[in-house]
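One chain comes next, on its own, written out as structure tokens in the form predicted alone.
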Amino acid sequence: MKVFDRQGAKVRLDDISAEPPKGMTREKAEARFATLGQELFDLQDAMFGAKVNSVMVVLQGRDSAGKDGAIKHVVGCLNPRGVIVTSFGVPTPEEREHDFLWRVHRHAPRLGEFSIFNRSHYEDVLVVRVHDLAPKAVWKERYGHIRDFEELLAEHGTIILKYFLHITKKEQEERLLEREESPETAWKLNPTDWKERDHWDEYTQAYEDAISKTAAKHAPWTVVPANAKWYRNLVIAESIVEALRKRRKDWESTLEKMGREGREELAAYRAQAAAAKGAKRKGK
């Protein structure tokens, strides 16, 4: 695993693992993954009853990396009262008319909320720069707009945070043929994902180029390991507690906060009421 906070900094996938670490092994991730759970889902409650900030989430990767799993896996140890998972795929006709960040702004988290995105706005200098959709005039000056955006975010109490799911191009043909073989996963054959395949390298400079312009301290990208699917949810759910640990004690603050002005008002409206109630006694 490997956290990117700065804009500008060097970035090379090659470099970095898509194995666990030594040591690691899927029983003890996923008995961390389950305490991670419970606390996870704990922050999340906190969040939701103060209600000063919000969760983005961003998940991606190339063609069978793990979102749909992370989504499963990680999602699953949420209230879904507060969470909403949106899968961004080819603009419709709709969203083509508009600018490229307005059908993504439009699921931003409201405060309380988690906004949990498959794929997102970076498919616009992922996607459109490999298959040359628009000019690179263009889709250069989207990282821009990018940093602009989710500084906005940022600014309006939005924690954001961005993963990509690193795996190999051994272990993306392996999980592609096994697609093939399972009725489970039948469904998502596509023989475009065997297409994008020959465009490798060209997804590695504009994998490496998106988290190296995009990378900040209030929207950090984390490349994660994910050829293990245990270890890829251990890695995603120890980030985001990470994340929201560190604001539970103003949620609290402000829970407690409510509470007390909660109970105020009762006891404000229960003596008004018996006032009023022993008011009527003497009126008869």
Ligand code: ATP
Given for the second form:
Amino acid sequence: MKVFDRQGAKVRLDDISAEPPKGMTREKAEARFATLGQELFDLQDAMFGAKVNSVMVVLQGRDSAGKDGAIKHVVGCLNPRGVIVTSFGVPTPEEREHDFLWRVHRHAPRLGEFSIFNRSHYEDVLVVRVHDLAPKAVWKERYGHIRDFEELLAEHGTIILKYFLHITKKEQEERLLEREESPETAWKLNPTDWKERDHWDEYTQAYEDAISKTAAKHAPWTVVPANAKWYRNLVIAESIVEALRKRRKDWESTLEKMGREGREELAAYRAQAAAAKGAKRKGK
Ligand code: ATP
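What I would like now is the form predicted in complex with adenosine-5'-triphosphate, since the data block earlier showed the form predicted alone; can you produce it?
Now the full complex is given, and it begins with the chain already shown.
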């Protein structure tokens, strides 16, 4: 796993392992994930009540990298009341009539909530760049727009966490072939995935640039070793929990203050009601 939180950082995906570290086993990872899941649920509850922060999770990765699987596992730890998952596919005609951030901004989380993005505004500097869907002069400007956009969200209290699910070319091949064989995953079969694979190196370059140009303290990128699904889930859960834990004290003091104010208001109401009742009795 590698975290990038500084603009301009050197990103070399080929130098980052897609495998779990030595000594990590599926058993250990799943046990730790279960513990983290409980903590995540509690943190979400505190954030939901305090309403001073929100979370935007961006999941990016090549076809079959496991975006859906990661969402299934992470969302499984959360209270559905406070989480919305949005998938970004090929823009609709209406979306094309707006700037590229329009469709994304509408799904940015409200205070207290989680927004999880399956693909995102980053497609506009990835697929768009690789397939020349917009002139270079257009997509080049987008890194700056993305930085400004994420800064705006962060100023509004959004905790932004961006994940690149890192798999090897070989692992992708195995996963795509498996889809052809297994009836459970046959619905995911898509010839485009094989066509996209031919652009592997161009995507690598596009991802490295996107990560490097938009990494920031308030919007870090984590390159998640994703060849093993159980380790991928653990890394994402651990990273979200770590980011939220830092705010826990703030949320707890906000909740305490809310409780105090609520109790004071209630006491004032009760005193007023009792006084009104007394006055009524005297008047009889
Ligand atoms: P998954 O996203 O899990 O791979 P899928 O391929 O079924 O599943 P869809 O929602 O049908 O997902 O569409 C995803 C496709 O939309 C991808 O090929 C992606 O590159 C493309 N896409 C997303 N955003 C844009 C964009 N801004 N411009 C052009 N194509 C885009």
